[in-house]
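Below you'll find only one chain, the form predicted on its own, shown as structure tokens.
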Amino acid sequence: MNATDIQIAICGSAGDGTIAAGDILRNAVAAAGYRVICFDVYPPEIRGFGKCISRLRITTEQSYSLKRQSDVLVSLDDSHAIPHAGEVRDNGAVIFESQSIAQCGEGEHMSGHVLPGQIPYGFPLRELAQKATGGARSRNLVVLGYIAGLLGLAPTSFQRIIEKKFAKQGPAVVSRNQAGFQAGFDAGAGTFKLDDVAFGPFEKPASAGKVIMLSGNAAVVQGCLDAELDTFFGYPITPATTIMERLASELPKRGRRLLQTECEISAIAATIGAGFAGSRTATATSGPGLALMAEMLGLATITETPCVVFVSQRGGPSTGMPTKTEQSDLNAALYGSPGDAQRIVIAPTNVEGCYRCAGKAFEMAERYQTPVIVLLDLYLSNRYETVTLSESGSPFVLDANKPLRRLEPGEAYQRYALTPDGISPRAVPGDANCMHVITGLEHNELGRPNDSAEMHTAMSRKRHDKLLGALAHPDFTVTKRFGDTGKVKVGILAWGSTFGECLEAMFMAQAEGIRCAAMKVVMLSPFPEKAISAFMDDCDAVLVPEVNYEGQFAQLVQGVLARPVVRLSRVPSSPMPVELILGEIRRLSGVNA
């Protein structure tokens, strides 16, 4: 079996179909069997204005992230698309409408942009639409069916991917689209191709799960319903809010409540009342409407009350970037509350990661009795990967409670009670003789005001200690190391989506004779000291690339360790680029490209 290996953006103007292309893209793809990473980038602007791009990495093998070039360009509007040629690698193929070119303006035509080495496929892209589907709105899929042509990809599952996305629409809509894609499809496999662009033979492999396509949001929401989530409130906010639009569709089907309350603040305090309540409890948010929680989540510290908070991150402070990547949220999440509030926050580094960290979630929230925090990113939220996922059932506990024991006659129960690993049997309105009093206020064993500095530092410690189990928590990755074993040159630590970028340039670095190793951090709180301190006793220098201005996540590492670490803090409103990564490793080494 010959590897592939080859990465497709489609560029476009909203309005033109490029994410709808990429999406029927990469299923027909993953129904072929091929590993997929995709990810779309999309303007804040209404329809018919800013850029739109659909990357997709197309692989035999495991892959961790997209690469800097491209194999093929395609262009569905050339204004977006021509300051993108120089993204595509030599000997790749540049796809565009060849017809227009007296009707542009000087410089206007990619055909004029095409740069040596590269191969343009220009095609009559409108002219075959209108004759195929009687108008240009069928460009999207026309152009597709010309990329299925030309690289030699079997057009029934591109058809079956058409007939379902369309179903809804009417027999007449799935016709017109198919017919598109089929007289796109003529022209592609008509046309002169070279290997270079071509994938190899492929046999799909043997799979011990079900194998299915998702983004991160929805392998959240996939996490949420296996772990069984029972209640969940939220506000719209980008790029969570297709957490909550997923489970709006599927909480229903299973007698379970969503609510979209009228903001952030009463998303989170609905939230912590259902927990309190019993429920298994979620709120997903972004940067600003975290802000707006801050203060309700060290209610949920202080009263120990069990509830999930999914954070997708964005671009600035304020209102920022809405549709741009950045990792500048860790600070917010760590630290964003009031008082001394540490809670569980965890990081998942790719897509299957977010279903994992989604279901282990509500079982720690229940297990520490304490909020928990998942962090993502909007290049992860919105990244597809073809993930497997079990066919035997949910791989989640779902009932964490610490069970409540019986309680001598006349004995009061101690929703607080200190215990030697700082949990407190919990019990719920409704639990028999367990009649007891929460507010926001520091208390004693039984929850009663008391602000004795004997028990605000007996329950200080209570409320951290009991977190240090988290370090622990079965069946749960806290920290992983990748690459060389033993004592090393360069180390790379790296947190959340960043880390598929930072293994990719590992093994590069790997295959030019460099001794490195990386390791992913998956639990920044509470922080994993033993463990990464381990893995520094290892490295020469250790790396640590985080997509933020101020290096959050260094500073947590030199605040903790006291040791020295490499800084490589970006913020290009993008994934970190693996070159820059791979850069930095030669020259910690004193490799010389």
Contents of the next structure:
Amino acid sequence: MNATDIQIAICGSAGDGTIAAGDILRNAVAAAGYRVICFDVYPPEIRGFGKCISRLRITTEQSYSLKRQSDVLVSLDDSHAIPHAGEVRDNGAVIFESQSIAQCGEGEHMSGHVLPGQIPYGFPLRELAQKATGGARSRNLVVLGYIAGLLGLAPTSFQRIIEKKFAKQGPAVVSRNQAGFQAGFDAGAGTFKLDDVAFGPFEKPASAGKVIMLSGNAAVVQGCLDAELDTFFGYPITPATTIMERLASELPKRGRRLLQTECEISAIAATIGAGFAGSRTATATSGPGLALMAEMLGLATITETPCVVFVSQRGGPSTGMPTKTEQSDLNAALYGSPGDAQRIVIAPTNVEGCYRCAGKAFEMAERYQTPVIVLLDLYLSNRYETVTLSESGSPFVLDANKPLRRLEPGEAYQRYALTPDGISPRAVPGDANCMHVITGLEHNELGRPNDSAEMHTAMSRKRHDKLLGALAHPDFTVTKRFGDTGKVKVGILAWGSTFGECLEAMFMAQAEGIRCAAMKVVMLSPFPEKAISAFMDDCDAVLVPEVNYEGQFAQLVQGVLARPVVRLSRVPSSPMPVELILGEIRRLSGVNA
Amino acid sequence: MSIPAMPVFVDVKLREVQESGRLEYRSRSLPTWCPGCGYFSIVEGVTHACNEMGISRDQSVVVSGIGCASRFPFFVNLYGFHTLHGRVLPVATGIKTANDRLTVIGIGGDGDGFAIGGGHISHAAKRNVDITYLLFDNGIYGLTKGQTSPLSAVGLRTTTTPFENPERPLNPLMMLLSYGASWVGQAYAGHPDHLREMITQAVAHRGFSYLHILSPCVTFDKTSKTYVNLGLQVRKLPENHDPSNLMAAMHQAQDMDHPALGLYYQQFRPTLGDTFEQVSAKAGGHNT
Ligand SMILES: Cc1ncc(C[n+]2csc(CCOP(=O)(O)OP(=O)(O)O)c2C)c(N)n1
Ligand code: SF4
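Switch from the form predicted on its own, shown above, to the form predicted in complex with the partner chain and output its structure.
Next comes the full complex, this chain leading.
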């Protein structure tokens, strides 16, 4: 059997247990050693009957994005699933309730919508659930068992995960769900096979570290914990909230502190206060919260106070679309503040990157005494991936927060001493004889207010130049090139969550014989001018795909380098489709052929 | 602002201060306030209190917002953070969260505290953050040159109320008492000895202490909160006032025409730092 690469979409109505089924499935296949990427879509309403879809791509090798076409569509509610029938590929399977409309009381039946070439698979979900559990509620578990059975996955790890997941709701719920799963499994086992995809025989790869399943936000939390985060302040906002929620249960166990503040302004204010007092500290928010934090971020810049802000973007402007993904807070992250608001902005491109960027952000913030914004988006925050974590302790530098230099006896302390690298000796309250006052007013080396032209120029230069160190620091991934080396027809320049789609598109284009390469830009500020410029030298055409309307990153590149790029920016309220990028690559390589 | 050469009279004054042992708490920066501004006696009060209590300068932070009042940290020799308009309390909360051992004093004007920063006071009080908040009430915006403030009296003419302020002022003491502040007091810049005593008590209190300080702005308010008017209006809290009686404190706070000076209310309850420890204990953690 060839390497596994199968995508399953489970679709239902809120309340059907769609997302729960996806959750169990991804954990079970991850435990079996497969690589998984999973992204759930659900409605903004808490209750009601909105549409839920859980899409999982399961592979033996690392993959980078979801596929546009699924191999299997599972319907838990035909009225929601019917519009998605078209997303199933030729020879793919559609699994649905086989009871008649009259019996199950729904308006339309999937059986009439399966397209020619797709394999319809009606299945008595309700009846099996009824028999096994005495009710139709566990239909999601029945269908899960059925999928596991027909794909030949072992039931034991599913049963273990079901037990863990429902333990809090009591043994009755656990056994009901386990019985549902088993009934589905028995019905499905061996009855059905997609002829060109299947699981195994598969040997769990011997991996370099511990492979676990994490969402982007959970990976941020893991990075924070491994970097020994001290204090956290936050205010709930989708899709960043789960960072605070997870930290709320983890930090106190370590004797560390988390405070839910009264608003984003107080969250960032407290973060900066804590940073000033020497704490390794962070906050997390989304676009509207970032807007409120703008003035405070300027204060962190001018006072040179380390602090980390995780921003998970959603659709905007304003309250926009809280449950839809977008990459449109780039400008706000780069520039939102009065004045020349120098700061570091980094953007991970996948879940593992969320982990690494989270930890590294603290190191950067403390080394360069500056705010660091880590720019995620909903597609990254909420998607799940299998991640390999090192098993040998924290991979992050944990002592970047130490005062950089001790005073010689009799030496006067200058908080903002102008040094060759722009980094001044940092003391924090509690350090003897280093008393100083920091202020949002422009100041001299002692920190005293000073608005002379010379001092403002010197301090602006210091704040700008010291950050350039981050571009050259060997520990920080600033940009990384993939694909063909040397001259290429098409180069893709991408940032954030869209990079995975770009990489998949690049692989497909390479397979078609198009010479192409992709550069992932992790550091967005300071702007890695040289690396990007060198990459562009190698490309006949440069494509910049991003999920926003204005092409914010493309504008940045064009503005800084004064070189043309081809924008592929759109706001589909969902990740950028790989096929769209591939189409552009084909078009550009044809034009230049 | 470079350090100016000291005029002679200041030198004499500084020598006096030095002899009293307080000089180590004063910075070499001259206050930039108008001569006669009530704020001078508040600096005096704070340095006195620090000296009396033997406050460690390395272990103390003064945090302020923006306004004439908020220039305060530059005039004392402690760690200081001059933050943004209205954000004294959340920054101070962050500092205390990071390091509970620090003595933290928050400072702001009436605009800073009750207009732009008004949303933060209730939360600092509710959490009982162990800081002292000194609110300098001159009933007007000083630094921006004389606009109306949420504590301006009805009828006050300011640059933004040229036809007289139509709005009733807030009652800050009532607000603080109802927010659950664990120490609430009032002082007057024109009574420096009492002011100094109140600052000492406020700093000594374990929990959120709020000291409302009436202080004339001699430049922009010639009619309302002047030395003459305030001198006639202020009174002492009754001898028999019981600071553990919240209702009695509220009763006293109602009278805004004759502001009573003294300790209105004091209560001992867990601070924010204590609650962090309780949460950690519940989580089975240990403090690091
Ligand atoms: C966000 C913001 N808005 C407005 C200002 C302008 N501003 C500076 S001080 C001040 C009011 C100061 O009044 P108050 O807090 O009563 O202090 P005082 O100067 O009277 O001591 C204002 C509106 C500012 N600095 N920042
Ligand atoms: S303007 Fe008013 S408050 Fe400001 S320093 Fe002068 S007198 Fe004091």
